[in-house]
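Below sits a lone chain in structure tokens, taken as the form predicted alone.
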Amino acid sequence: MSNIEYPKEILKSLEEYNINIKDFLPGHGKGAKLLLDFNKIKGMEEIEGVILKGKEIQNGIIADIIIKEGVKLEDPVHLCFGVNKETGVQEIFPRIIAEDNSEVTIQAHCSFPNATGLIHKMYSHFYIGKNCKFNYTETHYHGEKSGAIVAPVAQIYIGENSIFENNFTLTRGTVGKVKILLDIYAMKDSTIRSTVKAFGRTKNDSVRIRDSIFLEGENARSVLKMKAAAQNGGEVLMYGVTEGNAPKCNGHVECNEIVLGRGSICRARPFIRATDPEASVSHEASLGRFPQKWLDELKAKGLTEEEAIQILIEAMLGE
């Protein structure tokens, strides 16, 4: 499978993230891939131990991605979900299940490049079983015109002494109108990492991104941390959730924001519960500009204001 038959520009996107682009094409490197073009499959390579399914649909996809039991991936599933269209609704119903004492890493990019009144909505279900290691790394990237509306919804099953990782990136291009809803229940002895990044460019850049983890099983662990910027009128709201329900579960959420410029709007909401006399949950939260005394630094090399908050912003993001 060819650049030509997968539309250049959704596959272009992934250098904005250093990624290599062949990686997602059939036929090239090793794993398995399923590439999506508005409601068209365009691309699907299944590997021993990996089961792809996929059924088109009016406006979009419904897909299974099982990693059967036991088996554990050295190179990770690649998932392109794009619309090289400037306006419509897709719509993708995915649902990923990793068997127990399985372990994968699952590499997803959704690429609107050219949008200016595009809605991508997404309805998508986790199970992750047993004894499994599942990292599921997404990033994003919305085109220049802040024309996606985007609003994916994901609910996600961790099961006993599991450790899942989640990293979701959207901190290249414009942002569009974006509300994220993602729902995370671990079991018993199982451990959550999740981070999520966003940058709202523009004023017409509008972020909201609720990140909740309810800690179900004794002794079940998570982190979470948010991370965000919003500059030139950009409007980012992150809301960190974690529940304590079970015996000797400890969970924390870490909310960090920037705002740069009249107009701009950083609001954190980390916001933690516990329903279990042994269970630990903390937060902490900060908002606001970058310490005087870094900019200086930056601006006695050489740079100009602007550049140093750049490189700072770079910095607090690609940590």
Given for the second form:
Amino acid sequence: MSNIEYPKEILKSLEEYNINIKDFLPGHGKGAKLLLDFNKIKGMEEIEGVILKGKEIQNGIIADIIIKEGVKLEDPVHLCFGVNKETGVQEIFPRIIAEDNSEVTIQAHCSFPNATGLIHKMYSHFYIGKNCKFNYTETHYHGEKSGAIVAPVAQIYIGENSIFENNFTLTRGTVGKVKILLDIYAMKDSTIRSTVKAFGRTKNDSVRIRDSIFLEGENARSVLKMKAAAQNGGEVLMYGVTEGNAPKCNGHVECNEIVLGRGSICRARPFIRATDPEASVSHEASLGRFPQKWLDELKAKGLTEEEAIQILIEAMLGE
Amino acid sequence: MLLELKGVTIPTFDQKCNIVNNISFSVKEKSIHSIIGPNGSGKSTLAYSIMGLPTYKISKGQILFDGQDITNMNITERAKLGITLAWQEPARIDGLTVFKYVSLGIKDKSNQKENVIKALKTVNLEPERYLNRYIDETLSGGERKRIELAATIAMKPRLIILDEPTAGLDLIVIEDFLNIFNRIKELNMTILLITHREDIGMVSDYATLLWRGDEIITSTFPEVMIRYCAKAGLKEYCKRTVFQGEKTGCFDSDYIDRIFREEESK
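Structure of the form predicted together with its partner chain, given the form predicted alone:
Everything in the complex follows now, all chains and molecules, and the chain you saw is the first one.
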């Protein structure tokens, strides 16, 4: 499927994250693709070893994305969930399955460039088999009017000896209201690395993210990093949970948040719990401004205070 | 003179006592000028004050840069005039690539990449290995110091203040750093070198000795070293080190003895 009509405005925000738009368009690039415009599937391209199934429902889609056993994909699977409208409700129910011994990167992008009262809900289930390498990267763009209400919920199961890497980024444009709930269950010898980055830029921006990792298998390991900045009255709450429920499992939670300007609020709640005497779980959290020494170092290179802060935000949020 | 300090006094934060008292010396353009002295003598304080760090404000005196009074200028204004500082322990700002970090102070953005590559080569880092690397925990302390030096060189400043640039480095790489300092000088930049190590100071044309916050002498490096050793009562060490260097053969044993007697009589 090529030359599809897909709102360029939705894809354009990819450029903000230095991602090539063409990679997402059917007929270009090598990876599998699924494009959604509001509640319509606008493009779907399978490749060998990847099964994509989608069914349109009233406000969105139900989709299956299956990476078959032993398949090692060189090119990412691209998913784009966009809405060009100002208002409405989009609901997505994806089920993502990586069968045993598979390797894949999924690059998902959610874009709502014109949102003034748009609701996006996603209920995802991930099943990652044994001995897999699974990388899930999700970028978001919610326009400039703080008009999106975004509420994704994900349940993620990571099989034995698998590596799961999750990167969620919402650092361009405004946030609107975001509430994310993510539960990751890690089985024996699995490794989880999860990084969440968000930037609330205006007083109408509110980010609430609760990411939980449950180390259920022996020797499971995890690092959960939550990084955020709140500016001009924006509000951020990062709630990072790690539970050690198996022998020799090891988890760490890190929350770093920067408050910029009066009225902005950052809250961090690293929460750790262990139910196994051989489990090891740790956390650290920091809130506030950037260390003065960092600012001085950048200013000694000729940057103003404002420029130095922007560089440090860029570095912290990996913009 | 590129930099002139006139009677500079820097108090502690609570202003109850002075960290350095009434310091006056000048730094010649395109030279390497060391500030030496034992730990706690005020060397780094003076360096930060010259850079304009707000917590190191001077209470008396004046700092002139190329004849212009910069005493009340902030860090950014001083950096824009051509002063910069390479920190003893540069911050590890995760998330910036080496390219981005080194290019921060480059004013002419048209030749940015070329300038970054040149700066990396000057500090003996292979650009192809480092340009896209992140400044994170995978970099060693030595690599981080070289990157910091490259970032200051790329700015093409007139004065680079190096705060203990060899602290924490292996002996085998120190020689390399001394060569880098000479290369920076060849690029027509001036170095103000803060060090408490006499072997590092040997690279300098001039030196100032600070002792408990007071300026003792500003002269050529060997002469300053003799005075430093005399203050510390290290006569044998002084004779061994000062006479060892071929470039310092201008002092005989009698001269050193006389300086030591002078110090002892104080």
